[in-house]
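Next up: a single chain in structure tokens, the form predicted on its own.
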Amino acid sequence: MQKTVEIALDDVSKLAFNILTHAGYGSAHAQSIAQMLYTCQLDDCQSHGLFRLLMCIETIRAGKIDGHIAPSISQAGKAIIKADARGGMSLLAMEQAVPLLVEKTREFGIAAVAVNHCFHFSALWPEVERLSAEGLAAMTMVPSHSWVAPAGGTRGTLGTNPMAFSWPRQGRDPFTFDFATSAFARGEIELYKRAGKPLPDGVAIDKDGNPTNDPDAALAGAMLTFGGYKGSALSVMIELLAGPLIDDMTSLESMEFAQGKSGAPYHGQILLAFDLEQFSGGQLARNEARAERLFADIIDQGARLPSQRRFAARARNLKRGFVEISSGLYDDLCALLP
């Protein structure tokens, strides 16, 4: 059984902030990143929690990112917000753009943020849940590096290409999902490698295009999309909406931009928000009831809604006041401290 270390909730953000600032990130970026890592770790999202500090440090050590650059927020049309990260991490740019997104969504019923020229490493669900907490529905998506083979292919062309969606619910946790269109998240493969565990079937191919359960062979080869051609088509859609549509890179271009250096991928992100009241035609309560009937019928069958386990983990960790990470990861993080 893997050994774990308990970290008090109050210390999670402090640990991340201290590591980030020691590595060269300015306080504004470090705070945004640390808050995202805390949010993910609180929900036991191990692949996108404190583990992601390693990628953040790799990125700045590779000399690719400006840890102090201030984003530029502007409008391109009445309901389109452009958040230029200017070569920084995506999180500060998104954080500064979201208040304007909320304002424009309530004005026009639908609005979007396009984040450009950003390095991206984080989970997506905290950003859409920030909007569902405002009573808005939201979805977001990003490309990554071309680590994923299209259905029937033998080499990486697509990114892991995650997308997230959140729907607000009165007095309840929102309906939220966040998943990669690859069969596995890249971070999950790295965690399997660290744990010395074989991958499940159908996750990856080696450099010769053969199926593999070896994390090292998978990292040297290519990952696979979920659902065959269906997942592959969704992945291509995300490439287009979070790439050419917003004047930013595809996963192939992001991989070329990296020039073989490790660290977070460089690309763009799109975030869309929807005002339920305006779309409902004055029948918000009736349509919220329709949504709740749908959710209730799913649960009545013994099925679960996405993120239920994550919300349960959040409640458990808040009650006990600490989170757990592997002792190996904890040692690696301590080695990054001043």
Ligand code: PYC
Contents of the next structure:
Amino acid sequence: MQKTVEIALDDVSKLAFNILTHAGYGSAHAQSIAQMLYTCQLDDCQSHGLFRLLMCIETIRAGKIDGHIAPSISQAGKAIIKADARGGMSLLAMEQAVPLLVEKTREFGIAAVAVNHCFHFSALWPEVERLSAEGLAAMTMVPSHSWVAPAGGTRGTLGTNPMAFSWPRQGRDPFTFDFATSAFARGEIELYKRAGKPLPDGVAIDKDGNPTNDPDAALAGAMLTFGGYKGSALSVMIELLAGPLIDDMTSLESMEFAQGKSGAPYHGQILLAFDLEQFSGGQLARNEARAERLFADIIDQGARLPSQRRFAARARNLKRGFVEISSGLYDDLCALLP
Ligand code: NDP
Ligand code: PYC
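Mind sharing the form predicted in complex with ligand PYC? What's above is the form predicted on its own.
First the chain shown before, then all remaining chains and molecules of the complex.
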């Protein structure tokens, strides 16, 4: 059993903010990053909670990110919003673009934000849930670095390429999923490495193309997609929609841009939003009821909806007033404090 440390909820974003500003991030970026890390840690998303502070610090130490830059938000079409992060972290640009996205989605029924020129380290579900909280359905996706072999391939070409989707539900938590199209997120492999645990089968191959359960060999070799050729094709779709479609980098290009330095990948992000009412042919209530019937049928047979673990963790952590992280991570974070 790994040793853990309890951190009071009030202290989670303070800890993150202090570490980020000490490392050189300006307060606007530090605040948006700290808020994201709090949100993820509150829901026990260990791979993209406080653990990702290490990646944020590596990113600023690598010297390419601008930790102070103000994003620029503009319209590229009636329903297309460009959020230029201008070489900063993605979160502030997205945060500033979302109000216009909500407005344009209500106006046109569908709208999108393309975030460009951003460093990106974070989980995606908080961004789609910001829209489902407004009663809109939303999906978002990003490339990363070319760590993942395409199905049948032997070397990294694709990113871990997560995709998230959220559907609003009256009076209930939304239906949300958010996962990498690699069998494991890179962050998850890093956590296995830190815990000294072997990986399950089917997650990675070593640098010679042989299956491996060793986290170090996996990180040096190539990761695999989930679901074989199906995950591989979805991953390529994400490369295209969040790369060439929006005039931004693929995971291959992001890896080249990094020039061997560690830290967050640099690329774009697409976020699409849908107005349920305008798509519903005037039958919103009937169509929402259809969605509820679908969810009920899943739950009735003992299956669970994605994000239920997360919502339960949130309720538990809010009630007890603290989150838990491994003591090894806590020590590493304390070493980054002023
Ligand atoms: P997981 O495999 O942990 O979870 C994926 C999703 O599946 C969650 O919504 C989860 O819900 C749901 N789920 C898990 N088990 C079940 C089940 N038995 N039945 C129904 N639903 C289930 O995700 P990943 O490790 O692939 O990704 C973790 C995070 O890493 C994501 O937030 C992702 O955005 C982030 N990431 C970010 C990247 C980036 O470049 N920025 C790259 C790769 C990943 P629940 O949470 O409730 O268990
Ligand atoms: O876990 O794969 C990952 C990841 C990449 C960038 C941020 N997280």
